[in-house]
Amino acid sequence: MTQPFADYQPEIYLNGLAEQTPPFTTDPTALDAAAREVLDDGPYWYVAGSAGSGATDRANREAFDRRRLIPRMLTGATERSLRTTVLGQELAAPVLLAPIGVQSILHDDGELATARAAASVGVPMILSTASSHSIEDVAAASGTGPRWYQLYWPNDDDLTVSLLDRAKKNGYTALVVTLDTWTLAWRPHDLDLSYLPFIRGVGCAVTFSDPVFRAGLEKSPEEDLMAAVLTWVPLYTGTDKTWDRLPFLREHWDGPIVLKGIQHPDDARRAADAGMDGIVVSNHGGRQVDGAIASLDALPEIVAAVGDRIDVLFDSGVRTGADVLKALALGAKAVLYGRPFAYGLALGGEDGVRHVLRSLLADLDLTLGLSGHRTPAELRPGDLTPR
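Form predicted on its own: give me this chain's structure on its own.
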């Protein structure tokens, strides 16, 4: 039997006998403020900021707060397992690291640190197309750790094929296609600071290292950064794809495909009808559409619509172990964890990400048992108060 994730708790307490306290807070709701102390305004708000007034981000948290767990007693939850199966792949826990780009603005090692930390804990990392490091370098940092690849779908088919080919060759086992960010939303914090990493060439490493992209340049990005940036920008902004383009992805990716950004049951049905393997119910953490529905509020209807046909994952607003349990109870197979690990990266690089992950998983393990359950599969909507 593998070591329970909850063992991080006694490890911390025992370290206290040697007058050692955790280097970073164990409170996921305090990570934001801690990261604010070490980050400049631009990088901080790029991660923490939202679209428009921030109403969608607030709605995500309010949706979690409205629902309450109903603990059950004497259920024999002494021994537990967080193991689950998503897209036919067995996971150590129903948690994946969300695809967050431009991580080098938070720490010099960026995605390399995140990959190493995720692999050490056994949690899959979803690598963003907007990574600060190449597909190949992040795969090397992951070692034998599980990894998925997230695609911001370029407006160039040859480049798309090349990216997918590189991901497959480097051990990325599932493709997550983000649908909701085909152009950037109105983000006041970033706009007020005139801060966009991509126009500085940050977060472009996956594309800048691609042979198809480089073949179309007169000079390499190393020789003429601004020319490369000006070529990069129209590849990823300004064009909304359509449902009839999905067969192209299936033709060039032979593993599971997941569509991220689904908020409406009809879109979930179309994804299932198109032969997709899964969806992520997500509003991009409130970063794209101001005033949108909270992802947790959208989840039950979507699960009812397609949960028996494809795997439904969840993203947006997850902070605590209890949050994970609530999403699972409403039918999600797993959750994507975003901003908290990014704050951990800012605070301590690889060690910071590892600490945040271990803290979440310990909290999840303990709360699962204390609420009366032994596995995530036991959770049901009836384990929550109504919204």
The other form holds:
There are 4 protein chains.
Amino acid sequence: MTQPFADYQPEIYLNGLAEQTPPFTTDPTALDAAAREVLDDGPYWYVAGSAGSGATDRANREAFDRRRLIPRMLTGATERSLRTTVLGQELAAPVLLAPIGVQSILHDDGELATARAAASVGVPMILSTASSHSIEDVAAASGTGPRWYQLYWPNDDDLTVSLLDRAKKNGYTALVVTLDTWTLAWRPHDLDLSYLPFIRGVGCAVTFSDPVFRAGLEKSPEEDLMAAVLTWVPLYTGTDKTWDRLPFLREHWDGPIVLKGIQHPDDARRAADAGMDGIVVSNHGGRQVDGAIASLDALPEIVAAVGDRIDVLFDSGVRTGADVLKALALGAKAVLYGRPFAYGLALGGEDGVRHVLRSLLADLDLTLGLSGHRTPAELRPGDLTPR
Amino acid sequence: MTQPFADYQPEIYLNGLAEQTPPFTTDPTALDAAAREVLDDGPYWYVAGSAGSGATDRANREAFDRRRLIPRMLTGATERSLRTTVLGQELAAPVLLAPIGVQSILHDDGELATARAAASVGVPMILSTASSHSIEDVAAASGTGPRWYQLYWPNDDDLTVSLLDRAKKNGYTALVVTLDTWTLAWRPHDLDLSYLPFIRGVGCAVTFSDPVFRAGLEKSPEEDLMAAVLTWVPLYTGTDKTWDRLPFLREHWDGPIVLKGIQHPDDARRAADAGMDGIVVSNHGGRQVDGAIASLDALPEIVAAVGDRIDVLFDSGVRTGADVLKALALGAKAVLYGRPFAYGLALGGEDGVRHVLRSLLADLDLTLGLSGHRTPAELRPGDLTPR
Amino acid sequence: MTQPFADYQPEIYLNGLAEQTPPFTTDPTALDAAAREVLDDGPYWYVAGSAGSGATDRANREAFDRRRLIPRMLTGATERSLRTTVLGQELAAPVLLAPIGVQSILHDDGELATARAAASVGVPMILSTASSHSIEDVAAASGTGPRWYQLYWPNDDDLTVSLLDRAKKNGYTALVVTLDTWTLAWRPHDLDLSYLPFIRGVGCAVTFSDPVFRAGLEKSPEEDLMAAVLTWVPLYTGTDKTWDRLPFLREHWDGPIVLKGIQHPDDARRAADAGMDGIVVSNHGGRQVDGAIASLDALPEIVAAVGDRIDVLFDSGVRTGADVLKALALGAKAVLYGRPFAYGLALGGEDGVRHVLRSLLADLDLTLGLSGHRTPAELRPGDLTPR
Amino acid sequence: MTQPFADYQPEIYLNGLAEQTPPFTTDPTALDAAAREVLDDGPYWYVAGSAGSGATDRANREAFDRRRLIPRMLTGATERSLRTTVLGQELAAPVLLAPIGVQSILHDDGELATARAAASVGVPMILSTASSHSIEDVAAASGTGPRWYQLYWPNDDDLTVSLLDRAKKNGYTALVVTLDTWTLAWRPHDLDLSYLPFIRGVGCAVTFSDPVFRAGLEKSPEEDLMAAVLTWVPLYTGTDKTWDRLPFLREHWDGPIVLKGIQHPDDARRAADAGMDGIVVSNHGGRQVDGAIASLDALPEIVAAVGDRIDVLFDSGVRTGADVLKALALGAKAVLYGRPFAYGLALGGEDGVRHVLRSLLADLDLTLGLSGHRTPAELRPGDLTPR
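Given the form predicted on its own, corresponding form predicted in complex with another copy of the chain:
Next comes the full complex, this chain leading.
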């Protein structure tokens, strides 16, 4: 098997990036600054901002810096493959696009552009319940591309069932349930700007297009946006679920279920005990609990607790190929990749997402090989320095 | 019980902050810079400045950054309450306004504005002996709001007794005795600016209005300010008390007494042995001993020493809801909140203080819930990472 | 024996640097910024840039900062010598010029200038396979100066044998085999600038001048540069060797062989088991595996594993005399010195390289003596603080 | 006993600093920037510069930041005294002015101004062998002020004996022998500027005025400066002494002898074994061995080794009163205070030195008392946090 992703590097050297409009960068740690140039305050900070003082976001990055790869030489890592099995599904790489809502604030094509880019690279997109486009439209844009569905769990069981049904019918093969955002955190940038996309109906498309939701309205959202928004808000905010509600999801979803937002080993054990198929260790990129444990610091104990029972995915702070390898070495099966692709979307729509994704995978492929490994599954804790 | 404080968040999203004059921020770590814009050098640095090289102030913040919350999922934290019992008194939240003197250098309304704002939110104000307004006037502004009295312990027992009597008569329900400021520290910003409010009579109102003090003057402060100031200074500075003087306070104050400025477990034990009701672990926000231990680093050993005997409060460095939770997890019953509300006062008088306080409580309420807790009392050391 | 290198210091004080054009500096940590002034983006970033996020480069420097020398007094270190024996060869100092390719992007004289400067100081130059000048021309410029040859191991055994033969015939006395660059890493600066010297034929001189290589071309590189480049690229990139190929090198090189790029003690053991004469602990200055272990952090365990069997050299991050001493104290026999001399080359050609090299050796000589030592061999782990 | 030094604080508040010309500051960490404004490159960097990369200088400060004072309350520290006994001599405070040479590059009055200021505050000045003014002239300026003499140990025994005799005759009561500067370190700032005061005869006054030295010249320095300088240089540089030479000093100096520059416990033991009266733990403010251990990090082990046999003084990095207390808590009897007073000299001659010194002592006095102590001798390791 050849290295399809590493091929993107010679392509860039030969064809160049510098002439592109808007200019891209191959440095995932520089995408933020590039996106800042093209976005207005509201959309930029909605994506880049954190809860509270931003401490968790900084902690996420610092936890990666503290751990270091120990490369091995002469292992013959010429032939490599990034292919990975997660939840029984074979993925092109141990990477998925994290569920990010309201993508139309970044680019007119929003989630449709992201879906097309992800499909063209063969990486699963996880569609957010807060998408700017409907489940059906994104599935159409995704085509034969792999796709998962992320659930912000509504406070209305009929609506929940309807959403799950639509996702199943439209080819979403796994369900990711976000636990950490049953109410919105204190996010100073958004508050200072009074910028909340949902209040303008942005990110409500999945729900607005739902027959159960529409049946509960007097007029359609197209006719009375404000009434729809005011119905939407309490469906999604303010109510924390409890562990005893999980059987309801299992009953209405026959594919794998993954709980996203786990940060404590005991919660990981409860997820496994509840028959979940996987978890995502995540602090929502530092957007929910200010001052929370760095996601990478939470990973090892959680893997020790449940890594042999369920698939552990990782999210929050991934920027480079080395970051992916570090998460894998600590026991994650795959990682979710978030803000960087959103910046790519802002910078260049579908092309931008594809460029950012191909850059990450090329970086990952090269770093995997140069570290002396042939596959993601080879990584072990001993491939890292002690923290 | 609903979440009254978290409601402030949707209110901001709907009504906006950006249009307000003067502009506020919901980021407590950004208030300093905002206040810098509206204050002259003297008042700004009097509040923002530290002792010596500022090392203690930086250490206070760094100690919070080093410890991290481990959020729990699916706990059903929808219904929360911040109500807390401290010294046998029920508080709306585990937060009190720290005693800050000379508030009229920040806003003409000074402590009156602070008292009105604190009362409107239901949070106790701790009135400083160095207030710009008298005990009686602040009590009137406070109305039915909870209030404590902070004592800079005068070098004159008659005056001390008179101050305590006035506080009692005016509804101050607890006494906070500051131990760490019996002489003013080396504060380069104030010294370089030769800015000391007391020399101009600012912050002397409590004493100037005292009948015992006035009886010792030939002319009233209104008639001869300089003579009053020269009498005032030696009453408050240069003389350290000793532990054997505490029975005198107990004799003249029948409510709870709290010693503020404790940083060593042995001093905490002596406070408990002396029959005090509580202590405040504090380094005066880094304004007294340069190079002192971070207040949060001092907290755990002190709680271990006396936490089962007396109420331990925390002060110094609190900026965010997560900070409050960290202090609670380490055993504090409540925290004192200082500089940020002073910046709010500078930015918008009563409205500014109220905004800052409501922001902190909303942040705290949301972070409490998103961490998986329903009440402040639930927090345990295990909810934090090891330092 | 006198201190020939320290003499450079009084020479500078007496004759001055400030008047020189272009201006030099004696501060090796300032050379980077000075070179930035005179180089275009492409060449500057090719040398200064790192893999990925630059984390490994920063880690290299931080690892030096974390360890500190403990100087000794009154040892009579007046008479000193930097002479060192490595691989049975006596060196003027425990320092070699690291193999850096494509030096003509920095200065027209490229490796010829470097060879002349190195020879004039008596320090070995390690000639890169990616040199801008041929093995023979650099040997001629080097004259009687000591020289080693660095091999990027071609994917063609005949070419490999030819390169080794030419190196031997031209007086290169040791072979340094680079293991960590069998494919180029993800280097954002070069990618963003689409700057790869090899694609323009720069750094291909050693191969272009090789009879085996030329025999495989229809037209000579002078006649058809692009065809030569397209033949060159796959010879050097994309294929990782394995340990069982080392006997091939031993068979075709009768001098000492050193493996460069070792970062794990087990790889060091395999190198010793394979009969290699030495290793270079190196992460290629942070240019290959982003997020890799700091080279200095890898050194102690590797010395413990093989230090008594083979010579361990050190590379990556050396900037000052103190850095050299720290690597020696941890068991390295000598260090490779890279980017700073490249900056010297950019700033002043042969004079620039000589100045940078004499500065390092004067700094090293003085710091050795002021630390209380007479020779590099005296340094022990106990001369450093614990990490 | 009253607090004479703390009195400087109310004096400043009442009389102001802001109006002074040139403006001073009371923040010792801000003096560097203030001096930068008034000094030319050469003199500024001669004082502010470090060896090599400046790592040791930064380490000195960082070591202070890492350790923190734990203040005690209600100890009755009203009445304090800074008086300290060192080498059997009673000092006004545990502070001495470090020996700094060539002070005339900072201010025309040079060491004479420093001597007058030190005497007026009652703090010992340690006169450098590299003084811009002679032993006799500085003694006259010092008057009845306490004074010690620092020896750069010449490579000529007759000259050494002559210097010691002159020092004794002129009332210098202790001898400080600097061990760490028998040759000048690699100091990039001075080298880049080709700035070495001695080459212009600055800092040679002590030697130029010596009868033994003058007897060895054909013409006096006033008649032939260059010949005198060329005789001077080899007398002071390039030759490291050894431990067996110490009896020579003891033979020719009947007062206490202190070895300056000790950084290893074994060297401290040798000093005690050699009958020395004291040592100064010092890395010469980071000006000699780049990358050396922070002086404060070296202190505890050295005190453990010899603290009960000889007096251990501390030097390198002291800026604030808290720094002094930290060194005392770790076992130092007193500290040497260097660069800040040199900046004071540059800013305001005698007045500037006095202001800086009074500021430090006022800060020290206040911080001592606010930490709960009455005398320097009370400080113990337990008054600091673990490192």
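Keep in mind it's a predicted model, so treat the numbers as computed, not measured. Whichever C-alpha set is largest while still superposing within 1.5 Å between the two forms counts as the rigid core. Residue numbers count along the first chain shown, from 1.
A movement of the C-alpha atom of residue 23 reaching 2 angstroms or beyond is seen between the two forms when the two forms are aligned on their rigid core.
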